[in-house]
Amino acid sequence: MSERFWIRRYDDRSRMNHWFVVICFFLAALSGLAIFHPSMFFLASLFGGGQWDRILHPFFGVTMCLGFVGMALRFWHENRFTDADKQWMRQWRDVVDNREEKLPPVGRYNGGQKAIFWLMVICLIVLFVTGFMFWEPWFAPYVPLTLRRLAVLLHAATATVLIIGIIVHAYAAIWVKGSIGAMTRGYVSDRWARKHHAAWYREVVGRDPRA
């Protein structure tokens, strides 16, 4: 066996699904920010003006949610929290200081990645439900005005949390060198797997990552 080899982390369908959701997220986020505050209304020009922005935003959001359902069905079982993940999160100082040798071996996803996954699940459910509650002119007339107003507030607050979560997710992917390559090419090096996901390496390769 060569000193360095490559391990498949994502198949083509998973990667296409991921980037489809990413594109939909940016379309939904930018069109939503244009509606959110007058200072960001200039973003509406990306979608043909204010009227088109208001028309397209709900469709971007629904498409993003449906695309994420495909991802969630593929990966939810690998995002269940284990005792190792809880310990990993308790040792967040070692994570930030890049002292990975002190962290417990984790599977395909670590505690932080799993937290982002479930944050996205919760946020997208809330955004999906509240968005329908004030979607003019199709569904809003059937929802009482007070509930519509609460839905607008909850929708905006949840969208803010989701955007922050995605920023953290993107930063972590850049910070951990090799992570972006995993989602663009589908492969990671054995060294990357041994260092960042030792338990997953042992499961896939079938040998002790310390060997």
Second form
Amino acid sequence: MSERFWIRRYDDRSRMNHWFVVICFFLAALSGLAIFHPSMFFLASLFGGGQWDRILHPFFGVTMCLGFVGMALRFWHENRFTDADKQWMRQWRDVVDNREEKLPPVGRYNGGQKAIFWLMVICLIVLFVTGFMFWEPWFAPYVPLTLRRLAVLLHAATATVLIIGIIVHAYAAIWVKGSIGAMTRGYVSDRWARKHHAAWYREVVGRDPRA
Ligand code: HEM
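Mind giving me the form predicted together with protoporphyrin IX containing FE (HEM), seeing as the form predicted alone was just shown?
Below, the chain from earlier opens the complete complex, with every other chain and molecule after it.
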């Protein structure tokens, strides 16, 4: 039987950064949903009622965005699309049917992960900018009313896209067995790396993943 070993995927800082952003995301999403629609207003009780929810929400959002800047600076260069990623995305049927042997060798991240990463970047920039535009009482008075109304609409639509994106991201992390361990303990098994990220395995271990 071949020797089993563990490969370092995330250092302590990256993992702390990730889970800090996750906590901020839940705080921002729940406090935001509470003021998005009356049917979800009950969520405001988690934050001390309607007024506190409204006061705290922008601070949760800004903290999430600042936390994410750390992650984006760390990971953006590993999320640049290659021709192999485009091919991987074209073969999405093989992905969902778990026929990974038919897919081109994947680097540190696959095409889907990269797409979600850039979706997160775009959504957080839009949420950050539009949020400031109607943040009462400090910034909103400087923005014309029509623009503020547009900002509210765009903010809500972008938050919806981000929440769906994060659900897909978390689902994929749980679905691919062994991925959660990468973000909790920092290590993945050699089998995980060979199966899901063969090109990355070759890069970090220096061996043929099929050997
Ligand atoms: C409950 C929610 C979440 C879970 C369970 C989760 C889980 C994970 C796991 C397991 C990985 C490692 C994947 C791998 O190395 O192949 C990862 C990576 C990552 N996560 Fe999350 N995550 C969650 C929420 C978030 C949120 C809210 C954000 C940011 C807004 C985020 C941003 C990232 C980024 C940027 C990466 C690196 C992947 C890349 O750069 O493409 N995650 N996550």
